[in-house]
Each structure stands twice: as C-alpha cells, then as structure tokens.
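In structure tokens, one chain follows: the form predicted on its own.
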Amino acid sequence: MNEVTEMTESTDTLCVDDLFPHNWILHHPMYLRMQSLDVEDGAQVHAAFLVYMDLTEVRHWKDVSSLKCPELQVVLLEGREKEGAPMQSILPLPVHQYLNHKSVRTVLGRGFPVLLCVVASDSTLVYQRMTDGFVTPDPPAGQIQDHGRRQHRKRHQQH
C-alpha cells in the first residue's frame, strides 16, 4: 500500500510545465540550428520552424533540413514529400513579409521545385507551389454537366 501512495504523491507533484515547458521551441535542436544561421528576422526564423514542424510531424516529409539564403537573409527548408521523391525548396514567410520578383527568381534559381509557405500570426500555414513560368492547370476531375444555368445570347452586330 505504501508503494501506491508514493506513486500517487509523485504523480501529483509532477507539473505539466515540467513535461512541456512554454518555451520548448527555444530548446528544440532544429530551432537552435536555424538560429545559428544568423538570419536577422526572428519572425522569419520562427515561421521556418513552424513550417519545419508541419512538414516533419504532420505531413511526414523526409530529409527536411534548413539552410540560409544569404541573398534574401531568410531560412529556406529543403525536403522530400516522400521517400525517393525529388528534393523541393520551401520558402517560409511570415504574413507581414513582402515578396518581390527578385526574391522569387532567387529561390527558383536554386533548381528545385519551390513551395511558398505563408505563416499567419495564428500559426495558420498556407502553401503555394511556385513555378518558373505559367503552368497549365489540370482539367477538373469528374464529368462536367451544364445544368441550364447559362443563358445563351446572340451578339448584336452593328452594321
């Protein structure tokens, strides 16, 4: 009976903060690595870490790593969507950070397909695939039917 009491007492004194401190991100090895890249914008480093966590823990990407893009002073991520897939570059940006044509060209010039990931202040992530030039969209899936909602009108020709 004593053993049960001791276990209960030790469990009761265990605090959630001991298991998951509020600043756990600051101690994560990848966050520390990103900080060591000396990128000036702390918000962009934080955004890169959130994207890293989404890619590795939620989407299960492989070989995800971080590197500094000196021309843009940002942390870029590289990874594979699945084992054996081609490497992709991911550009994480906080929603307040501007992106110009030169920035896009710099990232596209690395030779990998690029995903832009915009990170909102509430940690919402929005991914957008970027390409060098226009890409024809895939046709809609399934059968398309006209339900009579369109009105067909003749054009009036002026003589």
Second form
Amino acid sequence: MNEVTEMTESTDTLCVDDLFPHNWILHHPMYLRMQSLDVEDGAQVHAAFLVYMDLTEVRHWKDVSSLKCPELQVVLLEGREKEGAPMQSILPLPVHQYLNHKSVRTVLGRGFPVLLCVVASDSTLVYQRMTDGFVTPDPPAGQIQDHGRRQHRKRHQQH
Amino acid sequence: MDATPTAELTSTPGQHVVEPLQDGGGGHSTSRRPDPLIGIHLCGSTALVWRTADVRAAREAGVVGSLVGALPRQPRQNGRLGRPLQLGLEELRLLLEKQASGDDIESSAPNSEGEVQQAETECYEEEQRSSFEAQSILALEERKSALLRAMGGAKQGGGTSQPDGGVSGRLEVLDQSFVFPRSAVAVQLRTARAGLSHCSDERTLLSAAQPGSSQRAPRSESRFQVFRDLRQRGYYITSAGKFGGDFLVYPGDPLRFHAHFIAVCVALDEQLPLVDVLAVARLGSNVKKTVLLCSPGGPTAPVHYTSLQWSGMV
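Having gone through the form predicted on its own, I am curious about the other one (the form predicted in complex with the partner chain); can you provide its structure?
To see the whole picture, the full complex is given below, headed by that same chain.
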C-alpha cells in the first residue's frame, strides 16, 4: 500500500532531486571509470574528477581521458586544449597533500607538457605549468622608458 | 706586473667604490699566473675579500658576492657600499675548490721566498733613498723662498744700504751648509701592502679554510651542488632572500641583466606542501621570473631542473 502511494507521488511531481540527485558524482560514468582504476586515495580521485569536469565542461578540452600512474598511485588526466592541439598531462592533487620533485619528474617522463592542478576544499582549481629544464620568462610587456633622474628630481622638488 | 686595477670594475652603477688601489707594483714578486690567487679572509665564519684585484678576479670566476663595507667618503648611507666583498657559503666553497686545484702552482713559490724578500727589501730601500733626495731638494727650495720673502719684507720696511748683495750671499751660504735631517723625512705607509702580501700565512689560511664537514648540513650540500652546476652552465648566481628562494639566477653579469630564475633547492624526495609550491610560483610570475625547482641527483649525478610557471588559466 505504501509503495503504491510513493510511486504515485514520485511520478506526479518532478523535483530537482530527480534531475540532479545530490550524489550525482557517484553515478557519473567518468567517476565510475576513475574508481575502477583502483587508486586507493579517494580524495585524489575526487579531485581528479573535479578537474575533469572543469576541463571538459568549462574549458571545452578535447579527448580528455583518465589513467592510472602506477609509480605514484594517482589518477592522471590527459587531454588536448583544442582539436589538433598537442596532448598534455594533468596531475590533479588535493591542496592538503604534498608533492615531491621525483613525482613531477615521473609525470614529465611521460613526454607531454605537464599541468599541475591543485584542488581546494571549495573546489577552487589552480593550474600550474611544469616543464623540464630552463624556461626563460616572458620579457616585460609595453614600452620601457628610461626615466633618467626623474625620481631624483621629484625628491628634490619636495624640499 | 701591472697590478694597478683601474676604476673600471667599480664605476658601474650600483657598485660605486671610490678609491682606486695602488697595489705597490714594485713590491710584488710573482710571475704572471694564469689564475691569480684570491685572498679570502675569514672573519668568524664570514668570508671577506678585501683587495680590488681579488674582487675583480672573483667576479671573473663568476662569483658575485655582496659589498658590505662603508665608503670612506660617503659613510652615512647604505645605498652604495664598498669593500669588503662578503662571500656566501657556496661562493666560498666554489672559490676554494678552484684554488685548491691551483695549489700546486703556489707550492713551487716557497723556495724563492728568500730571494723574493731580498728583492723587496732592496726595492724598498731604493725607494726610500730617492724619496729622501727629492725631499731634501724641495726643503732647500722652500728655505730659499722663505729667506727671499723675509729679505724682501725687511727691505721694504727698513731700506738698508746693501739689499741685493746680502740676499745672494745668504743664499749661497744656505746652498752649501743646508742639511736635510733624516728624521724630518716624510714616509709613505702603504696600507695596501700591510698584512695582505704574499706570505705563507695566507697560503695556510686558504688551504686549511674549508669549513668543517660536521658543520655542513645536508641541505647546504645540495645547495652547493646546484650552485656549482649552475655556475658551470654559465649563469651568475646571487642569493634570493627577497624572493623566497635560494638563488637568483642571471643569464649574465647581474649588472647587465635582470634575473630570469628563482632557484629553489629541494631534495628529489622532499615533500613540499602544495600551498608552498603555488605560493612560490605565483610570486615568481608577479616579478616576471620563472621558479626553478633544482634537485641534485647525487654527488656525481646531474642536477634535475623543473621550471614552474603560472599557467594563466584563470
């Protein structure tokens, strides 16, 4: 008897919870795939999923896939920024964790440009580029004017 | 040996040293060595370089250091400082390493030390003699002119009958009988030479001056390896206290370039909090420098470098 009423109730009103169940992440196919990679660190898997969603839904990256890095026991992502762009590796990590240089070298060893993505507890994502070797910084933009002794003159005027 | 360093090194902006150093060219005994020995003096645990020639030699070896002395003519400011040049731990070690390899050249000198000192003594005495002669001539000239002044004054005031004859007569007397006493000779004390000459003490200092290995923390070892590797690649390095890193790495002399990198030395397996990694990378991007994570692989293994850049993905 109760079951019947419940069923009728649910079919009559279409509530938000049906469209977006509060545990929708757990049912998401990509999340389930990441779970199947058998990485113990649940927080890292969750972080990886958030990065995945950001890359695909917000930034519209292409060919984004997840894989397991056996040496580090983490979920890595790979994807392209645009169609035809080179492949990149993304290392998603929760903010409270630690990073060592050897892990970075391992990910760099895959041969693709590496992005480190740090995930905060409020789902804020911070991306950082990591490259092997010496990367010269961009020179300052804009016109560089030599002001000469202007500073000196300004101070002088004050007196 | 023309060991008179010009003001060339010192007149560039930011490193204004006022006095050019007279290095007492005659007194130096050495034949020209390929790598001049840099005199480093340890004050406690601080390494200092005092002579301008040594500062320049250190610069040519790629060691920048920092000037920490007051300028005698501009003492009440620290915008521009002078010698001594203070060396960092890694810089000191690098120079000692280099000079240890040159020690065999130095050790051949002690045989000739006796002759060297002989030559120096003779040279010194010769200088004293010529100085005495020059000074006695000048003293005589001055006496004569004083006499003339006195005679001229008396003539105007008095109007005596024999002015000219008296003057020339007295001048002659002066010429013949004037003696410049030795005790009145002015002697120049060459402070440049005092205590900083090529004596055996300096050599023993340099050979024994390695800081004890017990004092060396493992972190300072990795810092030194990174420092040496960067130096071998031709970069100039200064300390990066202002930027939260270990070193600032310049593609050339710091006087000509801005730094390109902030080097942070970590061990390969050292765990870094992610927040710190982000913080240092963000700082680097704010000052237009790339953060370089440097890890030495081992005593003989190469150093691994990873550049961190702000991704620009907002």
